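Take a look at this one chain, the form predicted on its own, written out in structure tokens.
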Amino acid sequence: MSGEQPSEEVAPGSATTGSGRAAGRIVVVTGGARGIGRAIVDRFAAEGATVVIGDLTDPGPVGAGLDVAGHREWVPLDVTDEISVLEFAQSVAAGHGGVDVLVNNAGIMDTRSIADETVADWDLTMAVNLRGPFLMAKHLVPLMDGRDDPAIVNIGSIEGLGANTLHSSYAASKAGVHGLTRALAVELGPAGIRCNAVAPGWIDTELNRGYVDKHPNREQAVADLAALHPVGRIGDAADVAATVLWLADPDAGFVTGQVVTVDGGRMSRLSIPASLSDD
């Protein structure tokens, strides 16, 4: 990744520090071009963040017609390749002196039986999901040294805690990412850095929108599945935004070691055959 030059774009009437409650703070996105890590990005760049994008995805014009208080950039990014993480994290420091705030959102999912997973597919799958997160860690957290309440904040999934069919990679690899997030919350603590997770449920990202739409009734699928939460609806990319801005601002200071679940209760709810129910 190195000779490549981040591009940088600053939306109308904005600046690279400004009112909010990320305002002044350095927040990297890992994965931020789109879908979720995209609408973090947008989030903490709303509350007057000054964030870096790291995805090998150029993201676009990352400040164009948005009415936000912060700042946003991009710097090429192969969360499994830890040249290409050092030499992110040199770019970052370079840039900025230092981060508060590292959000380890890149990650990718593959549906496949566990008889057609060949060891490159399992492989992809860690490097990406759990990997990732490792690198970004540990070479960006000197860059946390003396900062004011810096954090971590790792997306994870409820298939780290349950399972689809035909996901072992993917959710093998998320419930690392959770236990992941708990040694670093003991690890790190005692230098003041906190380490959370948050597990999404099934959200209207581009990728299951896709799923969505290969269905022959889209409008029952849709209805479907708002009907597996309790809340009556499927997760928005705002959603889990929310969560991890607030797990990353200091009214969030003594929580850490914490996998969150964002699954409009989803979980939580005991499922029941439909001669049962009293619905």
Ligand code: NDP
Contents of the next structure:
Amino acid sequence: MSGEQPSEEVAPGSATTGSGRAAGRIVVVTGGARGIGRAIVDRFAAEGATVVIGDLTDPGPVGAGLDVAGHREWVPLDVTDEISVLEFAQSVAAGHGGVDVLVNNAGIMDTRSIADETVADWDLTMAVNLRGPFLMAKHLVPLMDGRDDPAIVNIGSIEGLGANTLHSSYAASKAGVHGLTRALAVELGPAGIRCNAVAPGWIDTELNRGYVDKHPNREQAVADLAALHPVGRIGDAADVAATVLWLADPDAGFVTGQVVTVDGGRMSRLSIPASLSDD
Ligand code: NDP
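Show the other one: the form predicted together with the ligand, since we just had the form predicted on its own.
Now the complete complex, all chains and molecules, led by this one.
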């Protein structure tokens, strides 16, 4: 990560002046530059936290215009690279003295048939989606020592519970994230560290926008997608952020090892042929 310098949006020191549900908490969010991660960053900052964004690239003025009680900064991070994770952990330790919340959000999605998928494709998906959360936990858990109700929240997926076609490595990696979540909850529980996962459904971000954009009738595609959801809409990144905030909060102090599905009820609806549907 040589040559890249951490950036700060708000001067250090403002962190302690914040108010809100996460005031005074030091929160690390991987992949926090955009999409769901960015919404998580903005929500924690709005709730008074000091948020360290670990991402490959500088997100610039994250959440510009947001009424921020807390503090946000970017530290370069490649979650696949143990040296990068170690340097990131050292930077957070030097700058903030510890970590209260780790959100493992960085992820990529590989869409290929099993015939076309190469070993390199498979390994890259696994490296970002599964090795990343493992390395982050390995090197940031020591920074949670002595903190009040430290928590890890992993971003899994409904594709860790079911699968779309052409998503073998993605679905396998997300099922792995759910397994890692339970294992960390069991191993770290005695140290007072909780670990849960959020399994988002269809959330409107760049990760999946391409599917909709390539459709000749985009509006129809969005309407068809919304109709899959009992709540009648697809998800917003803020829906995930709200659940992450709760899981990281002491209010969820007796909740660990869980995978919380945030999908507007999509996974709860059993499929039925249109010819037999009463809708
Ligand atoms: P985006 O593609 O919008 O954002 C992913 C972020 O992760 C980017 O900022 C990206 O940085 C960063 N990132 C990628 N690789 C690395 C790496 N090696 N090290 C550090 N950061 C990295 O994705 P979403 O916001 O949609 O997804 C966020 C998480 O939510 C993922 O884990 C995804 O699998 C999961 N999810 C998303 C769903 C959806 O519908 N969107 C549904 C279910 C789960 P850069 O821009 O520099 O590449």
